[in-house]
There are 2 protein chains.
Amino acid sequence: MPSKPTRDDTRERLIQIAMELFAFQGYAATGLAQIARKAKVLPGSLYYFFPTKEDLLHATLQRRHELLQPEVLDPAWDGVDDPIERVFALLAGYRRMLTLTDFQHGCPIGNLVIEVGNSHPDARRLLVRNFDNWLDAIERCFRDAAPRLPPDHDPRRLAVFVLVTMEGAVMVARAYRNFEAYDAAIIQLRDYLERLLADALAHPQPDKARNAKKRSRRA
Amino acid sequence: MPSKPTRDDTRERLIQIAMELFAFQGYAATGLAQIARKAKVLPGSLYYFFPTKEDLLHATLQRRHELLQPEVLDPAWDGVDDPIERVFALLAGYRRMLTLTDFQHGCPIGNLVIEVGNSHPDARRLLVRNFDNWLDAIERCFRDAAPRLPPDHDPRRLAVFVLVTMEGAVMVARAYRNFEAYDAAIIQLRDYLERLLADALAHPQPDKARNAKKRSRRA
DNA sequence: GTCTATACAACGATAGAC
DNA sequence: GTCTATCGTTGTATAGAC
């Protein structure tokens, strides 16, 4: 009967608001007073949960990490089973985000890498963890599609290429405030992957996976 | 005999220092007092040349635009004539910049797109002009290499893809503070372009450019 | 846990003497 | 063109009552 304060608590609200404002305005440009006001918390109370602004930053990055699967990957991949199509479904998700925010939100992780990566070492490590998490998911896609790809293509390296393309495409799209660059990049990336798929189809590998025992096959 | 104040003047020093600090620390995190101190100018004098901080930002972006050719393209392309290799020579230039600054400088344009793109419309337009200038140079490379590429590949779209790859690769490299992601992205980009070159070589186009008059060739 | 009140520094910007 | 002095605001962070 005591306590049990509904859990939808002040702390949660602060993290939520901070995530939005850091993504929208940047870290330095967002004041703690503004966060407190929007969260309907008075500035003094903010320091009860987060002694420093950096503590709050860390909390938002931890939260971003937890939310990747349920709020980014799951919605993007709903109804999409093909692993290669999942890659492009995720890229379409970021395009949709740009539309919904009129190019005002970028990738929250990439934004902060640039803004605080130099000056906040702990935050940088958390940002890396977020990238790793993202890369793991895309690497799995390419691993699942491995039989359809040329054998010398490392799934991790392909995943990195997709991350790089996404981050670059989001940035350039925001600069121009239109989708020309974003769509151009995705067209080229798709063209590349389709060429890899076609190449693997034209030169099928002697699937060493199935009968790995009889590996002595010379001439 | 009067005036002629050596031209290596205060204003130049301010722009130079501001360019460095905006690139290194970001726009919001750089104070005018800090700029003045480093340039050995007193804060009051700064406002003689640049009434507002934003005016100084605009001046640095204008300067970046002017410096692309002499300070970025020319050094990267020294001794490199092949247009495709020029693309990779430029990407190697950004890699070198990351090495020299221990991953602390990114692309000055990309950084500012993210930091001030939303809130400073005039600066955003200048940033776009910088991107356009960069894209023009790379587009020319692909245009020069057009006979060696498949005919359905727009040079501008390829240039955009290179810009996107560069910006994303620089960002991700800075997050990890190593070159794994950067090199992975460049390997994939090179693989893609080599596949395009090989494809064009395998399927030579019936060069319609040379004899454009006899275009009625059915069955 | 939440509130009021406030300390203290740094910010962008200005006025005016020289 | 350069300097001194300073305004008003906002920033992060604290102290302490409730």
Contents of the next structure:
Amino acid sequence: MPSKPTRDDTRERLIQIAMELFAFQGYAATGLAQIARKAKVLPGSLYYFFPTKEDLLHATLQRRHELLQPEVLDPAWDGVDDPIERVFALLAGYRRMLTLTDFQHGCPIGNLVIEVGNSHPDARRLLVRNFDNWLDAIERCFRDAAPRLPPDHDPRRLAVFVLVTMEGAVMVARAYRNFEAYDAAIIQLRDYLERLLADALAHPQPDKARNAKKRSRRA
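Switching from the form predicted together with the DNA: structure of the form predicted on its own?
The text that comes after this line covers the one chain and nothing more.
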């Protein structure tokens, strides 16, 4: 016999359905009655967990923060060890998402910033927290690649550059319903990073140069 759904199960189902509908329809266009109906719960159950629609919005943003690693980063980075290539693997993941959803599903955080960023200040703070979480992950990639990059590079600024590239590329791809701009943006980002890598090779720091000579003599 299947076990009876618990309160936690019901709450989680409501959050998951709301996340899906907010992503595909937008926040304003999604009604609480629609969420309850799709989650197969009575409206009273929804209000028990989330007295207001904004309470539910906050819960979805908290859950997206928690799911970044297992649902976004881990699948994109599976089998990718090089930290620079991890950046591009993540961007390729967003491209696949656009393909699978026929350009209907953009960045859910970016979409909500546009829709509720001005009208819901508490939600805006949670949206910023989600962006910071994403930036932290990309910054770690550039910190891991630091020995191959110029010493004056700023990992956080590079991460911001990647975020802005991704958000703009996703938005334009959805508008045009093609990947011409998306692919062009990623090509330019890769060109920039490859120039940084080449510059670091061409102008090694003294400590790096000495270590390279020592390795050469030992060989």
